[in-house]
Every structure is written in C-alpha cells, then in structure tokens.
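Starting off, we have a lone chain in the form predicted on its own, written out as structure tokens.
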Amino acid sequence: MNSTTSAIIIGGGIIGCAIASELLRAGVRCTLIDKGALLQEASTAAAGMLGAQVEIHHPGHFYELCRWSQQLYREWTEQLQRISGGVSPQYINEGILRTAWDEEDERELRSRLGWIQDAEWLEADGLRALEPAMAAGIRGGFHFPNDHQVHPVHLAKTLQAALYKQGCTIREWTPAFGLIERGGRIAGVRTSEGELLADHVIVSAGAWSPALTAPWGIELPMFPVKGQCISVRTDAPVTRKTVFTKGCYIIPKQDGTYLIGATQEEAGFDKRCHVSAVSALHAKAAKLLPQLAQAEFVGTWAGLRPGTRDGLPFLGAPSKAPGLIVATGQFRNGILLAPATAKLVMQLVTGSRTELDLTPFHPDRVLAAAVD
C-alpha cells in the first residue's frame, strides 16, 4: 500500500481504534476523530468477554464471524501489547461456564449441541468440579474452554498507547457534522475544527452512525441499547472462570473484582443507572455464586451498545457512496469483533480480497430488503 493513501475513521471506540491500528500497520495514514475522548462509550462500559460460543444462539454467518475473530484475538492482543511498549490488555484464558437453572433453559442450551464447536456439555457435578463455588440447584451446562476474556479498560489503554506509537493523528472532542463529497466520492468530513479530507472515510461511530449516513440515502436501522453493569470485590477469590447463566454473567478480573452484567434496555441515549437494575443483577449473581451475597460494592455504570434490527453488524462499502466504508452495529460483541472487523476494513481499503464474504453484513442489504 502506498504510504500516501489516507483514511479518516469517525468514531474512537474499540472498533474505530482497532481499524486505525490495522490500517497504520498496512501503511495507510490515519486520522481518528471522536466527538469526545477515545474509548469512553460502550467500549469501556463492556465486560470484555470473548464469547464467540456462549453468546451466539444459532449457526450462520454471524457465528462464523465471531469464531474467526476469537481465533485472531490472542495474537492480536499480543501484537498490540508489543506495539504499545508493554501495556497489557489483561487477556485471561480461563474459559466460560454457561449454566442452566431450569428445564427450559437446559433444553435451549442442549439444542445447540448439533452445531456448537469448541464446547462440552457437563452435568451439575462436572461444572462444580471446575468451579466449586457455584450453587447447588444448577442442572448442568456448557464448558467453553476457548471463550476467554480481556479487561476492557486495559485493552483501551493498550490500543490507545499503540495508536500513539504508530503515529496516528488523533482528534478528540471533534464532532463530525457531515460527510463531504468531491467528484462523486465521499472525500472527507466536516468537523467542529473544519474540513478533513482523505482517500477513504470509515464510519464506526456506534449508535451515532446513522446520522452521518442518512443524508446520503444510506439508512442504517440502528438503535442504542443501554447495558448496566456492576463491580464487586470479595476478600478472597471465588472463581477463576467466567460463569454465565440466563440474564447474568460474572467475570473475575485480575484486580480481584468481579464484573456482573448486563441489562439490555432500549432507552434511547439515556445512560443513567437505576437501583432496580443493580439490585436485580446482584441477586442473580448471588444465586449462582452465593459468596457474592456479602461482596463489597465497587461501582456501577452503563454503556450504549449499537443494536441493529436484524441482529447483524453493518460492514462494507455502500454502493451509493464510493469512498465510504461502514463498520458499526456490533451490539454487545464489539470487543470480540474488533480484530476481525479491523482486518476486513483494511482489506477493503487496500483493495485486497476479504477473508470473509461480507454480503450478509453489507449496508446495501437494507436497500435490497426495501426493494423486495
């Protein structure tokens, strides 16, 4: 790739930062802009689960995208850590246990046995053999040894340090007001600091993306989904692995805290936390791990995840706007999908063949659905 090729990435979350880093490694000059500070929205309000198996309920293109990204993850984070100068994303490879409390939940989980990969079904005694702190009464569940985790805040620090080391031009507190067209192509963006021009413009602004694409006839049916989480601390470790049941997951972090999440609420752009959500999450967590009943409360927060009506991200170059690439709508899988999304966008920018077929995720699928 010619080093004079340039790109502007709109959106400084995990997806936008991952894309910028991947493009810089490919020799593309990058400017990354965000309406606020980098990595301050859904990216660091997340749990950090790399749950390609545990969170996907049916086979298909999205499942394959998640699995591929999961397979890239360890090498990707190791590379970022080297580039950053040693800042660790706290990658933990202890796996996830997904438990069932009732017959209906067990039946749904067992229905995945025909297509799920890298998993084993364990009865209740087998699960408690792996994590003895789990409560009596569980019916059994899956052990996903390859569903790992990172710490979202530390991953953000690693990525940000890597971008500075790579020479990325970063413009925080620089809202994008609209896209610029020159010669029949999207050639830049109007910002609070003036016009910025580049060969490629990449929209990865999460739930705020549709406002930028709609004036160009590119409708992205997206909506913010509020997710509330809480953090607690115990006097001694309770589990090593992430434990997950319907409506609740508990993730042990290296600092001795446990992240418990997460709600799913369509509440517009409201990020306020509510006592009812916090208490409900803690009750579910303490039911699964009784030792958490007396845990110290550390904090609570909420993030706005970019949901789509068909449950698939938007990833590709819209036919209506040459020069534009869309990479958004990853919902609650943004951290998991960061390396795969970055690699695919790099392949689009450099004119390489993409390693996965993007048709199921293409922004033009909305146009096709409207015609049908």
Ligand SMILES: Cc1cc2nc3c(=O)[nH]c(=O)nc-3n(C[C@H](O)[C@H](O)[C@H](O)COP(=O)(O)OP(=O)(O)OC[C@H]3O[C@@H](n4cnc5c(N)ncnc54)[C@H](O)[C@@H]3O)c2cc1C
Given for the second form:
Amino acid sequence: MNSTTSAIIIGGGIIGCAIASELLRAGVRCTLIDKGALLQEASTAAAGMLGAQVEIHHPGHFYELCRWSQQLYREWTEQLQRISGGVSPQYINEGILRTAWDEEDERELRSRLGWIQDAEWLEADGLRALEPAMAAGIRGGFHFPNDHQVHPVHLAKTLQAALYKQGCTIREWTPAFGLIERGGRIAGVRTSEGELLADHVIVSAGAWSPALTAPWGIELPMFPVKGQCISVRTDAPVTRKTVFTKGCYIIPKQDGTYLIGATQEEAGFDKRCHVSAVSALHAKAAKLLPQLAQAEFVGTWAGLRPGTRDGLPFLGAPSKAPGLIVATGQFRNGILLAPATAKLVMQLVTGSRTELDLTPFHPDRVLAAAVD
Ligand SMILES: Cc1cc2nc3c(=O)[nH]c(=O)nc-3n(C[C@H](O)[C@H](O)[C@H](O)COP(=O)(O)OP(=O)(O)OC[C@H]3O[C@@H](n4cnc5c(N)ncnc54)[C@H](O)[C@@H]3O)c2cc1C
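Could you output the structure for the form predicted in complex with the named molecule, given that the previous block was the form predicted on its own?
And the full complex, kicking off with our chain again.
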C-alpha cells in the first residue's frame, strides 16, 4: 500500500484501536480520534470472554465470523504485546463451563448439539469434576475448552502502547461533529479542533455511531445496551475456568478477583450502577458458586454495548457514501470480534478481497429491508 494513503478512524474503543493498528501494519497513515480518552467506554467495561461458542445460539454467518476471530486471537494479542514492548493483555487459555439450572435452559443448550463446534456435553458430575466448587443442583452443560479470555483493561493498555509505538496520530478529547463530503466522496471529519481530511473515513464509534451516519441517509438501527458488573475477591481460589449460567457469568482474573456479569438493560446512555441490579447478580453468582457468598466486594461499573436490531454487526462500505466504512454494532462480542473486524476493514481499505463474505453484515441491508 502506498504510504500516502490515509485513514481517519472515529472512535477509539477496541474496534477503532484494532483497526488503526491493522491499517498501520499495512502501511496506511492513521489518525484516531475520540470524544474522550481512548478505551474508556464499552471496551474496558467488558468481561473479556472470547466466547465464540458460549455466546452464539444459532449456526450461520455470525457464528463463522466469531469462530474466525477466535482463531486469530492468540496470535493477534501476542503480536500486539511484542509491538507494545511487552504489555500483557492477560490472555488466559482456560475454557468456559456453560451450566444449566433448569429443564428449559438444559433443553435450549442441548438443541445446540447438532451444530456447535469445540464443545463437550457433560452431566453434572462431569462439570463438578472440572470445577468442584460448583453447587449441587446444576443439571449439566457444555465445556467450551477454546472459549478463552483476556482482561479488557489490560488489553486496552497493550493496544494503546502498541499504537504509540506504531506511530498512530491520536487525538483524544476531540469529538467528531460530522462527516465532510468532497467531489462525491466522504473525505474527512469536522471535529472540535477543525477539519481533518483523509482518503478513508471509518466510523467505529460504538453505540454513538448512528448520529454520524444518519445525516447521510445511512440509518444504523442501533441502541445502547447497558451492562452492569461487579468484581469480588476471595481468600482462596474458587475456580480456574469461567463458569456461565443463564443471566450470570463468573470469570476468574489473573489478579485473584472474580468478575461477575452482567445485566442487559435498555436504559439509553445511562451508565449508573444500581444496588438492586448488582446484588441480584451477586446472589446468582453465589447460588452457582457458594464460596462467593462471603467474598470481599471490590467494585462495580457499567458499560454500553453497541446493540443492533437484527443482532448482527454493521461492517462494510455503504453505497450511499463512497470513502466511508462502517465497523460497529458488535453488541456482546466486540472484544472477541476485534481482530477479525480489523483485518476485514484493512482488506476493504487496501482494496483486497475480504477473507469473509461481508454481505450479511453490510450496512446497506437496512436499505434492502426497507425496499422489500
Ligand atoms: C458489561 C459488558 C460485558 C461485556 N463482555 C464482553 C465479553 O466478555 N466479550 C466480548 O467480546 N465483548 C463483551 N462486551 C461487548 C464489548 O465490550 C463491545 O462490543 C465492544 O467494546 C465495542 O467496542 P467499540 O469500540 O465499538 O465501542 P466502545 O468501546 O464503546 O468505543 C466507542 C468509542 O467511540 C467514541 N466516540 C463515540 N462518538 C464519538 C464521536 N462523535 N467522536 C469521537 N469519538 C466518539 C467513544 O468515546 C468511545 O471511546 C461486553 C460489554 C459490556 C458493557
């Protein structure tokens, strides 16, 4: 790629940062702008599961995208860690146990047996042999050995250090107010610090993305989905693997804490935490792992997942706005999907064939649905 090719990336969450890093590796000059500091929204509120199996309820294009990203993850994080000068994203290669408490949940899980990959069905005894701290009363469930995890706050540090080393131009506290058109193409961004121009403009502004595309007739039916989490600590280790049941997961982190997540609420852009929600989460976690009942409280926080009405991300170049690429709407799976999304955007920018067919994720699908 000609090193004079340039891109502006709007939104410095994990998706925007991953795209910038991948484009810089491909020789594209990048300016990354954020309305606040980098990596302070959903991307560091996240739990960090790389849950290509646990999170997906149906086979299809989205499942294939998640699985591909999961396969890329280890090498992607190792490469970032090298570029960053050794900042670890705390990758943990322990899997996830997805347990069922009731008959209906068990039936739903078992219905995945026909298509789910990298999964082993275990009865209650088998699950408790892997994690003896689990309560009696669980019915059975999946062991997903390849659904590993990272620590999103540490991954953010790795990415940020890598971007500095790669020579990314980073403009924090610089909101994008609108896109600029020149000669029939999107050619830049109006920001609080003036106009910025580039060959490609990428919108990766998470739950805030639709405000930037709507003035160009590109409707992205998206909404923020609030997730509240808590962190607790115990005197002795309780589990090595992530333990997940309907409505609650417990993730052991490298520092000895357990992340318990997460609520799923449509509450606009409100990120306040509520005692009722976090105490209900803790009660669910302690039902599954009774030793957590007496855990020390460490903290609570909330983030806004970028949700879409059809549950699929928006990834591609809208036909109404040449020069523009949209990469958003990863909802519950943006940490997992970062490497695949970054690679696909790099392939769009450099004019290469994308490794995956983007038709199911194309932003134009909304137009097509309106015409049908
Ligand atoms: C509680 C919780 C748990 C989760 N757990 C997991 C998990 O285990 N695994 C997983 O894969 N995913 C998980 N997710 C989902 C994941 O966090 C998101 O899908 C992902 O972080 C989305 O990344 P993003 O970069 O698109 O958005 P964000 O991180 O929200 O970043 C968007 C950025 O755009 C900036 N921005 C917005 N508007 C503008 C503007 N006009 N100008 C400039 N900048 C702008 C914002 O300031 C922000 O920094 C979880 C999310 C939550 C909330």
